[in-house]
Amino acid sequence: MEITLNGVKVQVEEGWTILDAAKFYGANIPTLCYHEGLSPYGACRLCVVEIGRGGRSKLVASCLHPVREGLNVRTHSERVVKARKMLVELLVARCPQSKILQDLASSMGIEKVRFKPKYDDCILCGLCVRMCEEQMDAKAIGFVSRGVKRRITTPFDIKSEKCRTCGACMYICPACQLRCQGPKADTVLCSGCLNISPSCLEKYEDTMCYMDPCVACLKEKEGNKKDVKKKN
């Protein structure tokens, strides 16, 4: 089959998500409930991208939605980008104690968090309970409730015969693997890896390459400031 990807017709096979897709010809699409080895979930929504053209686009998670002839897919317009710093943004207020949360808001360049935080220990991404089941065979774990009472336990809230200990759940776990500074940091964002946000979204509706982090557009901004200052 045949999809607009970033401008671009390619091809692509049946049965492929966007994501399949967008991996497969090097457009980087952040994932965090997303693992290669664990059925797609959705639930995070940070894998985000925008499909169909003008006033009829929208967004959908591409880690569950299916390629079809003729789609026309953007993976880092600015609607795009601006829906997935808001959605790491509640995840950091939620859990902020998290380093691939950190990681993951210094990535896309975000410098503050407008929601207080929770210091929760789970964000209900839904990894472990799938790791469980699937990679270990065990379904030790599970979802209980629903809304703001939805939580992750062990059948009945008692030890569960099923589970082995293994260890699987904390090793997939984001909310496990703290950041730098330890679960008792003074500041709600690290940013000790902050990167810049594209400089290309002022000026264009989508990003103008894939670099991870992005440096070119902060050389060129260096270069500007320089000859500003050499003007005056």
Given for the second form:
Amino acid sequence: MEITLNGVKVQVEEGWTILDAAKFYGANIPTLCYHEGLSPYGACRLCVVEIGRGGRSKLVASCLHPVREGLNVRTHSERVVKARKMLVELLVARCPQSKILQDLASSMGIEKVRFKPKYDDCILCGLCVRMCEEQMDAKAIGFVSRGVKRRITTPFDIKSEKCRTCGACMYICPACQLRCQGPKADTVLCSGCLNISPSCLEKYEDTMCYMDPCVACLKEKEGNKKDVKKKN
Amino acid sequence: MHGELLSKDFPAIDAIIKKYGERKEFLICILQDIQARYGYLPKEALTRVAEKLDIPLIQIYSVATFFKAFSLRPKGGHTIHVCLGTACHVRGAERVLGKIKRDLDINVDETTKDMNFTLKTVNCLGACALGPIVEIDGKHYGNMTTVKVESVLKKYSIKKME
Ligand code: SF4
Ligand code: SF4
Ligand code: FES
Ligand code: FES
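Having seen the form predicted on its own, please provide the structure of the form predicted in complex with its partner chain.
Let us now look at the entire complex, which starts with that chain.
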């Protein structure tokens, strides 16, 4: 089966998801609720890619979307990058203390969070639930309630007999990993390792290479920045 | 029977499960029947259903908390709905609600100690002209005031309020 991945025609296998194909060919799609050892869930939408052509293109979650003959996939189009940045911004506002989210924000060049921070301790990615059920075979935790009240807990909110306190749910939780406790540990956005967003994006509406972080353009930009500073 | 708290009433629960052929796909029907019998979903009953149907308890708990029709806390004999819709609100529904809360010594979504009343709020009962409205067991009481609501509650209370 043949698909077009970022303008290149590539061979893919029946049954692959777009994410599988992108991984196989080295296109780096950020993911959050996806884990190789667990069934895909499609909760975070961070893995969005653009499929189709021109005005009829649409955004889909690549961790769930199967490849189809002739599919035209763009993993880093302007629209995709914009959508991803918005998602990460919202997630950071929800859990500013998460290292994984802060790292994502930095690697995407997010420089401010326009939403009110909530200091929640869960982004409802469902990783812990799938980990507990599929790998630990305990089925001790799950989603309860719905809407804004949706949360993760044990039955009746008490210690579960099924739980073996293996800690796997905490191990995999992106919100449980606390960010580096540096001097700016209580800001909403860390930006400690801020990367500049790919400069090729503005020019070509697509990222031109898939280095992560994109080093070359970064260096060039930083050079410029220092020059500007010197002048001031 | 409402309020009838039989933690070891397994034969009855087993009978309900049996009625649906002990099949997982009838979980919601089974929960509805249990709720109809006890007025809420007792913890022991859910644990029993999990065992019998071989479903993880957490899954049943997820379903039970997803639907508003299910209650995990015992419900009182009478359910009070205080309308807090816009029309009732501007006519002083908050004051009426406050009065009920004080008189029954409970908060919204709670049940009195004697299991007689459960207090709920709604966002419009569709009879705004009569607001503020208090509905008890499906019966509507319009133009409520803090004074009037007291006598309405009295009608339903077990031991007449002093
Ligand atoms: S610690 Fe308990 S809840 Fe968490 S994965 Fe292990 S068994 Fe499941
Ligand atoms: S507790 Fe952690 S792993 Fe579980 S859903 Fe929330 S963020 Fe995801
Ligand atoms: S990784 Fe695909 S939706 Fe989260
Ligand atoms: S607002 Fe109370 S009945 Fe409409």
